[in-house]
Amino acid sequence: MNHRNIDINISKETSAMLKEVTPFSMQVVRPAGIALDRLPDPAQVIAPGSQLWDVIRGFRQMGLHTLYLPKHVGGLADGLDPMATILLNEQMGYADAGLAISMGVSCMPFALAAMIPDPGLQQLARDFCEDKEGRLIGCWAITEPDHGTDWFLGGANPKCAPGVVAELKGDEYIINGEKSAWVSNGTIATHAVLHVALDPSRGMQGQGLAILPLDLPGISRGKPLDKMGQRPLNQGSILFQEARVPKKYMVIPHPDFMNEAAKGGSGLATVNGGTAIIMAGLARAAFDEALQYAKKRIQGGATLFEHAPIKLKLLRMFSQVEAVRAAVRRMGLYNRQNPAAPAVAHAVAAKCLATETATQVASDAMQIFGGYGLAKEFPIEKMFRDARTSMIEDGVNDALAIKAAEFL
């Protein structure tokens, strides 16, 4: 639905971009997300001919994958109105949160590659920008079967070190271990941003970082994860068994460099800030579903909307949604203009607020729908599942809050 837009700082160019993206999001992404969610086997989501690939190709052909990469490799990030990316991601979250996350994560290895002056990585970033068919897909391989939220809480405890270990031998790293089934795009990705232990004796502070293709010998995939929410988002494990990885792919080859890079919390701010924007879109979508239904559904001889308790509930939901959208946009604008020193606490707070608001608003919307809120005939039960999932992904909210408090 179209609510009055009270943001007065949106440029004509950004408004024009949003007008182009909105039909794609609602005519392609939303119906694809609903159809993919209903597939009984998550392997069907990624099968040839699946609607997932229509979304990926549409996203690429509109050039949306280049929003995160700089101009020198063919991207659009330089000079782009910071509000544009925020609004476009919110709209994608409005259409389908799982697919929005998949599209964003697919850019991660290539956006990072664009920041590194190695000719091979620069070419990889250019190839990604030129890819209109979805041949190059990225993932962020960090979570492990024994390490999730504790990834950023483990510190130097050697008993809490990454399970995927890289050992340098000559010009290669020999990598062993498993990244868990929660790796987004894990079973379809061609490239990964890979967190590894270079010195397990230093716990989580003994990490290195690689950008590598996933077709190297010794690398295999698990089955796609079957989960409650965000089912259109492919997730699955990546296994390393004596995988021989050329030294050039280890872009941060020493734990001290990694710890210095992580000191400002830019990774924490980027990931959580992005999730917050998407989930603000989902919160708005859940509210809109409830409002539309309330204006059509007859109960007691009048529409639900004509009953005062429903009006009260809807206004409270609207207030929550508008508050979270305002907070998320404020955070997003600041961090996009200050990438070297982002507001980490604001980003994590926005993630917690947006995911919890989306879950609460979707729950309230289900209550307005009554029994129909539980039926797959309407998208609200899916939105609730998608929202509830977000309170755990990228770090359980409570643990994220404990970490973010260090940046206050």
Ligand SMILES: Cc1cc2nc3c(=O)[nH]c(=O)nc-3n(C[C@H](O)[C@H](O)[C@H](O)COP(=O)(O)OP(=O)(O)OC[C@H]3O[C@@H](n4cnc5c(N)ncnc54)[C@H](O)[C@@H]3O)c2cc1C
Second form
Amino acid sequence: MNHRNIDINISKETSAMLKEVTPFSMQVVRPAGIALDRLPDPAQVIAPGSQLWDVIRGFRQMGLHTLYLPKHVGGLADGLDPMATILLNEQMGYADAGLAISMGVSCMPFALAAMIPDPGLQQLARDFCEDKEGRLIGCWAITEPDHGTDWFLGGANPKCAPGVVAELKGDEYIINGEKSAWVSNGTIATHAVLHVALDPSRGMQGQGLAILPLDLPGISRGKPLDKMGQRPLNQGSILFQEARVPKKYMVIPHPDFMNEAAKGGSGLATVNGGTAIIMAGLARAAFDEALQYAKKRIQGGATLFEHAPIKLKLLRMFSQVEAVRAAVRRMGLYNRQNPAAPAVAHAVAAKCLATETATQVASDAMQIFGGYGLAKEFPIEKMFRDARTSMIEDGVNDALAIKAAEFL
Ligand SMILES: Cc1cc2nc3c(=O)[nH]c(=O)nc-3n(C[C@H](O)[C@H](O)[C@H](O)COP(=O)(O)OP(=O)(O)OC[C@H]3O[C@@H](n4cnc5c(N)ncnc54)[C@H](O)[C@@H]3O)c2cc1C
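Take the protein just shown as the form predicted on its own and give its structure as the form predicted in complex with this ligand.
Starting with the chain above, the whole complex follows.
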């Protein structure tokens, strides 16, 4: 569809990448998302032969999984026009938000591994970059059944300490506890970025961070989660029962280091900034569907588009989508170029704005479609469910806003 990119500073390389990714996103990712969304059992989404694997392989074969990894491990990040990751992620969100999130989360443990000067972790990052089949899949395991918002607002309150606890015994950590069914890629991931309690008496400020393989003894998974929106995104719990994890995997082994790292808010900015870009894509997709439909559907002897109230609604939706795209691009460009000191409040504001706009625009699009907007046969009801889900994803928007205010 012809939604113009009016940014004038898009490089030839970025335009060429977008030109390559757009057909993949619309011919492979969009139809896969629709088909996976309709599967009644979320276990079918991850079954061998499911279209999820076509998406993962296609994404890998284009090298898109390496966008955030540096050149020294085989990634594309160094020297890449910062606008490229923004436009490519927006396009993935345009095609299917849940699958875009799955692909994005997948690189997290490996991108982090590339930053740690341990030869084993460097090799892991290299293996990920070389993996064109989806043998290595990552997840970010933070939420627990009893601790969701606590991760953002819990502070030093010992009543809010993480339930997944790691105890150092000799050269190993013994890990016990459960990460919740909301972990994206939770049942298919081979590796995790894992948040643990090292000192529960310090509440959420007693944390450490591990990058670990999930095939170690004592680690098991729950069932894939059945949910309302972003159904193509696999989610599920990870259980630790006396899991013995070699010490080297605890990449942040002391709460003081973790608290120091958290002060700059780069984790919060990265995760929220990424979601914002994807959801700007979803907002644009819902608008485009509404516009296209309004130009075809005839009521009162004319197309819907010819009726002034519909034109007004469409222009308002268009303004909202363009405002979000502009805010997200500005934030994304700044943060890509300032990874050590990102604009945290801007990233969280962009996440809240993009998810709320995507939900509003999808709802308005549903209104333009009338009854057909509610029918599974048309794309809008899925887009609405996907968008609404994003207001809870990566932190409930209100809780994120309270946290982000600390960075104003
Ligand atoms: C699509 C999707 C993908 C996700 N992906 C991941 C993932 O990859 N990894 C992962 O670990 N997690 C993931 N999550 C989990 C997500 O981060 C949590 O759902 C979110 O942080 C909220 O936690 P909760 O669901 O336990 O809600 P709760 O924390 O129980 O919050 C419930 C309500 O109470 C409010 N509330 C809670 N505490 C306070 C407080 N102190 N003050 C004021 N209000 C409060 C909240 O704002 C919210 O409205 C994902 C979630 C979704 C929906």
